[in-house]
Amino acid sequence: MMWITWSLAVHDEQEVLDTVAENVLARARRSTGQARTVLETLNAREGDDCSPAHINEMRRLVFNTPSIEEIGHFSEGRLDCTSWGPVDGDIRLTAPDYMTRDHLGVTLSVRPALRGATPKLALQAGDYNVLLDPVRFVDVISTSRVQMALATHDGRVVAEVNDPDPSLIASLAANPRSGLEGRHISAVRSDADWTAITVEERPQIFKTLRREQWLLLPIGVFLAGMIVTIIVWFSRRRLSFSAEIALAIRNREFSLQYQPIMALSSGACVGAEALIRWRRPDGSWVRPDVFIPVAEQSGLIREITGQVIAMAAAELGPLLRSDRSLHLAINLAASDFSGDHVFKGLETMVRDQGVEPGQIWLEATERGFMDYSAAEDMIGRAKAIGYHIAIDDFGTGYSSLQHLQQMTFDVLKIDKSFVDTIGLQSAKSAVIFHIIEMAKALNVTTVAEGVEDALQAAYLSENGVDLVQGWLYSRPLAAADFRAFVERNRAEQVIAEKS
């Protein structure tokens, strides 16, 4: 029992060390790919050196790209501008210490133009490197116990988190191997350019394990069970999902799709609405029903609502300032309802951005106004300031009636749940008629999502329905795409006026 128990352990943990080692593997090759990116976009890009419109063009990629502290851009091999604007000073491009696969220059220690800045792993290509802070190659998740480094695949370390030992990652690194060896557990995972490294001490409780095995002859089964027990706990809270949200909200993996809102009456596009997305490092994408849960439920749905709201801006805001017939729809949390985080961040968007009050349609759910008086407060000050107020998926939940009449709101979305009983004999079918109803009594703004079809499309508009959204106009887009849909709408809305 003693020789199994120990097997099965040491097989967890080398487990365990093998995925750490492939996420920081897939966090370094995503760091790189990033960087490549940039390089490629400023080398291929026209227009003057250094100029504001330059500068700025590198500030934005900085700032769109969580990997990179910094761009500086080269002329002759000197330093004339950098993402923080021009240089003074005679600062030299040196020989990189060696090249990837790919032709990216690598320097492991660049200290930038900010004076006092830590020293940064630069990569460069033609006329433009960028600095990158060398942890964000090893930032993945786990346990404070496990030691994580990063190398050159000649042997140079480039990172490293939790203090491993030097002698030991540089022996991993010069001869790369995975096991129990000595004190340690080690896994290393390879490719062309860069190898990761995940040490582990023996965990403790094997220590005490091998100190008082004599109790393991009348008890094993016992023990057994016991330690089998404390593995699977310390392995699923290594890497426990809302760990990995925490950290996805500090490396800001979550993005942003519009969904265009369209006026049934005339066809035109009258705004959006905000829906967040995740992408892992490793390339797969979390549903939001799967995450926004968890987040609620740990107490991080308030940076992920203030992240939301800061991307929005950035992205949409000076389309909104441009056309006030725009508006934009965020969704709030039920505990976005306490506190000023929201106001904060929706404070910003109007200064910085010149959005009117107006163009932002705050939503949540009925669950959301459940306490009611919690959320009074905020609706009052919200409505106050002039944003709009929105019930999201009414039908769908409790005391829908109740709220109607306790909550002074301005838009009432109809759930997707009863736009698809249209047409269909179905107990839900009548029930989208009385809510269209009960809005125009209370002289509500209505917006049906989830339309997919004509039938569909026209039973609204019959029904004197203001607004729809859904794939029947089109999917959710990127910023990019959603302006460029606006364009194509606003070209459209001409043509027919004048024929």
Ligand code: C2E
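This one's a predicted model, so the numbers in the text were calculated from it and none came from an experiment. C-alpha atoms forming the largest set that superposes within 1.5 Å between two forms make up the rigid core. Residue numbers count along the first chain shown, from 1. Compared with the form predicted together with the named molecule:
The two forms, fitted on the rigid core, differ between the two forms by less than 2 Å at the CA of Ala479.
Core-superposed comparison between the two forms: the CA of Ala192 exceeds or equals a 2 Å shift. Taking 2 Å as the criterion, Ala457 does not count as shifted between the two forms: its C-alpha moves by less than this amount when the rigid core is aligned.
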Second form
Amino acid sequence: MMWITWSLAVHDEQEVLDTVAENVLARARRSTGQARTVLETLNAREGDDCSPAHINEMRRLVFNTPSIEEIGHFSEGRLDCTSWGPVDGDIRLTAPDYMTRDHLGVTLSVRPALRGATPKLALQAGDYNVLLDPVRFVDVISTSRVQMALATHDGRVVAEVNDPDPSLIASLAANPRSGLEGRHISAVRSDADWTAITVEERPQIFKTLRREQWLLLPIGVFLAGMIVTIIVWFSRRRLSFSAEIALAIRNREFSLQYQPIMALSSGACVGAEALIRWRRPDGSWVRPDVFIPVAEQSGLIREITGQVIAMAAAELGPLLRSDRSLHLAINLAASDFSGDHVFKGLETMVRDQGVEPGQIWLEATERGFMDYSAAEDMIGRAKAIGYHIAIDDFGTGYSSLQHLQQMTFDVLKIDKSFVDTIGLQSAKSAVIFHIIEMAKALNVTTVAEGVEDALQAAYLSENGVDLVQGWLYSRPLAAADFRAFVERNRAEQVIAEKS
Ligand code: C2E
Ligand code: CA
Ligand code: CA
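With the form predicted alone in hand, show me what the form predicted together with the named molecule looks like.
Every component of the complex follows; first up is the chain already shown.
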């Protein structure tokens, strides 16, 4: 808005100056034209120089021509009479300062016959000259703040109003230019004979600016109001979304699905990852990647994690106790690494359900482990109890190898985006090979996520990946369905062993 008002103010002032310069020039042209007509009329006269009739005619012309104040008649270069009457002294016609294109001699500062009168401008042709008040040339209606000057093309000032800086006028006459420049803004107009210049000081623009600002203030306020409204609307929405999540926690609207994790070599189901599901009261499902980040930001994730552990314990505890080869992976967020809530939940699971700590995997993304010193405590404690630590979405984070070596973790989950590249001739497809190599070098169990086809499975198997998880094997299942899946899988294993 400041920029707009400034531009508008400059533009407005420029327009004023252009108009005034135009008017000054028109005025000068009119005055010159009137003087020329008078000079032509008088030069066309024959005889009776300085007779009463001649003087009378000169006087009549002075009265009838507003811009002309006095007329003089010269005889052999000497003034012999004026519109006031005969002249006695020896006043000589001097060489003009400047010639107009149609040969009027211009003398800039002439003392008129009348004592005490201000210097006049003389226009001369033939035996006559006319005296004009220079102010007449620039006598245009304008506000007091505009400085005006009429100059000859060679930069001599004929008339001025409001004391413009002479050096500036000379520079503008010599090199006509308009617009904002340093401390002033100017306009220049020229015709065949004259150059009209108008100037305004910069502070004047600020006055105009303030006026423009007052005009534009309501628009600015309106726009600002709109922006604020939009921001408030968005943050309310976000606020109401986290409020909705808080309500969902209280009303226990979350449930879990379990996605089987398989051993590549044997085809045996070795465990499952618990994946949260949120069904709103209106029946719509909200995806975890939509609400988990909001829950993390608003500090609600810890309660969610607490509920996830409790639900998983209740739903899969008995299965885990009856089959020690199965594990359960639970997703943790970064803020789950501080405080006791995870341990308390898991302790209950171990104590009440008889689950071995080694059957529990805690998954966190590299981002979750980023602040390693904060996570270190908890990881150390978890490892001491016997829980397994898994790095989720491996390859998408920022871990350096050194960082990874420093950490004591057990499982690497290779992100789906790398698995997706298997069989594609993309630059990224070379990356998965190195990621697998890196995991092997770190000597940890590898899980490939998001395996969707047999080609991917074959590649992963060839390259020595241990475990797989993906739609090729099973989508995430409700607890009962997962139990049935495991049962079926065990039966298949037995058949496979027998044959
Ligand atoms: P994630 O931990 O990487 O989970 C794997 C995601 O990939 C799951 O999406 C799963 O359904 C999906 N997936 C598995 N196999 C395939 C496949 O073959 N193809 C495709 N296209 N997708 C597959 P989901 O359940 O939508 O979860 C999304 C993310 O939400 C999870 O990514 C995890 O970061 C987060 N999340 C889910 N449950 C929890 C939870 O209980 N706690 C926390 N903190 N985060 C959770
Ligand atoms: Ca995960
Ligand atoms: Ca993952």
